[in-house]
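Listed next as structure tokens is one chain, alone, in the form predicted on its own.
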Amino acid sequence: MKKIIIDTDPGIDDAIALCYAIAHPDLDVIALTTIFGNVGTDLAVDNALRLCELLGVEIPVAKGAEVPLSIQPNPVADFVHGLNGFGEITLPGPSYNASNLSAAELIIDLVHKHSGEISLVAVGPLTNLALALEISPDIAELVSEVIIMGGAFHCDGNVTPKAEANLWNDPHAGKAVFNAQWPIVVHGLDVTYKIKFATGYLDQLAKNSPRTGGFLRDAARFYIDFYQRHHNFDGCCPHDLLALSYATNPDWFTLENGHLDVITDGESLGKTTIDTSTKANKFIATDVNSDALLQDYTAVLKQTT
């Protein structure tokens, strides 16, 4: 099993994501580390917590930073993913606490005590990996891959023209991941808008999972909403599986050699940006089999209530 730590701001494609790498067999979540996002950091410890009591899963949850390393908090996004990160659908209370560990030093902690095992899941804002790099640098030569939804690099972002929402709301910790040397594959909006979850397959989520499915499906209709004023959709998008995905199934993606980086000022801030010239253990994908994605996904989740 492939031991992963996900770093997260659930979120209901967070959720969606968070489902699925809990119940997937081949995957090992050995901590779930928060930060703010789609809601703020306290809510995003909270809902952690729910999914794992939901989930029936004892993982240790860490509360990460409340605020991007440099610039102003931007709003959360309540308007796509509801006052409560959930569509407004409320989970049962956690049975158990969050650790007393900090994110960053929880990330340090299990990346030392697993040395060249872990996969680096960061599906939000990067400030947590950041503050660990900053602590611990050598971090960036322990960790087996670092696996990340964020950027928009050959199309338009989803909160600016320009910028996609998990760089623009900390692009300095963005720059200092990226400029790391650990490598690293970034699953940004070129490719996670390929992936599309239409109301009739989240019905059959939940015809297959009456509680787990039950539940995407009735807080994804909060995000459906947004979906279907904004894009004309009668579905969504659920952009932090991918990051899972090619977690368990790497073959599926096609993927873009490059020097990574990101815009920290002016106009473009929060831009990703990809040099192709300069070759780099860095990756974009651009490309991903979609129905082999969907069907694994119905498969695993298939195995949960």
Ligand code: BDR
The other form holds:
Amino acid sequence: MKKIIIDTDPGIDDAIALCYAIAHPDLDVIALTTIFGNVGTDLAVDNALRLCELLGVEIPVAKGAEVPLSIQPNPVADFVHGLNGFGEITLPGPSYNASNLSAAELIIDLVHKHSGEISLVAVGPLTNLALALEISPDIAELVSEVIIMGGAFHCDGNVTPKAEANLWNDPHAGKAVFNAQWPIVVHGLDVTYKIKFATGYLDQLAKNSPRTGGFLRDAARFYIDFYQRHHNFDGCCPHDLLALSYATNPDWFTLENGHLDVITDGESLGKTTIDTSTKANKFIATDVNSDALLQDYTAVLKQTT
Ligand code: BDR
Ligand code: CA
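Since the one above is the form predicted on its own, can you give the form predicted together with this ligand too?
Starting with the chain above, the whole complex follows.
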């Protein structure tokens, strides 16, 4: 089983991704670390714990940074995910507490303990990863891989014409993470817009697994409303899921290799770039086998109640 730590700002598509990761027989989710973005960091902790409760697991959850490294915090994305991050659907309260360690401390501890074995998957702003690198730069050589949802390399952004939300929320953290020596694969909007959960697809998930699928379908209504207004589509894009699908099925993805960077000032703040003339241990995903991914998600979620 692949040991993974997921850094997340749950969030409806985060919830879709976390349910998959926790239910997947090939993934051992050893910690959830939390970050601001879709919600504030305190709510991100609460939501991560509530999702663990829903799935009947007790995965350590650690609270991360409350603000970006250098810029003023942006408002949370409650117009996309609802005030509680789950489209105003309330999950039962958690039955255990968050870790006493900060997100960065827990990442450092676990990476040292399982040297060479950890996949670090980040589906929110990259502040916690940047802080972990700052405190303990050696982790860049000790993780097995870093998989990120974020950025918009060859396409428009979703919060500004140039920037995607996770990188826009902390571009300096993104720059530090992209420039560290660890191997990275980034799933930006270039590829995440290619996967769509239609309302009928979510209904089927709810039929198969009334508790988990039912929660995701109900929470996604708010998110779908946003997509209907802005993308004229009766469904939603489960952006964060692609990072987890890559962790289990990398062969479904087409990658491009190059040096990655993030613009940290001016009107292009948060824009991500790739220089394909420079070879590096950095990749972005540009395409994905959508049918395989959707079928796999259905099959994995069926393992939940
Ligand atoms: C990313 O931003 C968040 O709103 C989503 O959860 C995802 O991580 C998409 O731009
Ligand atoms: Ca997210």
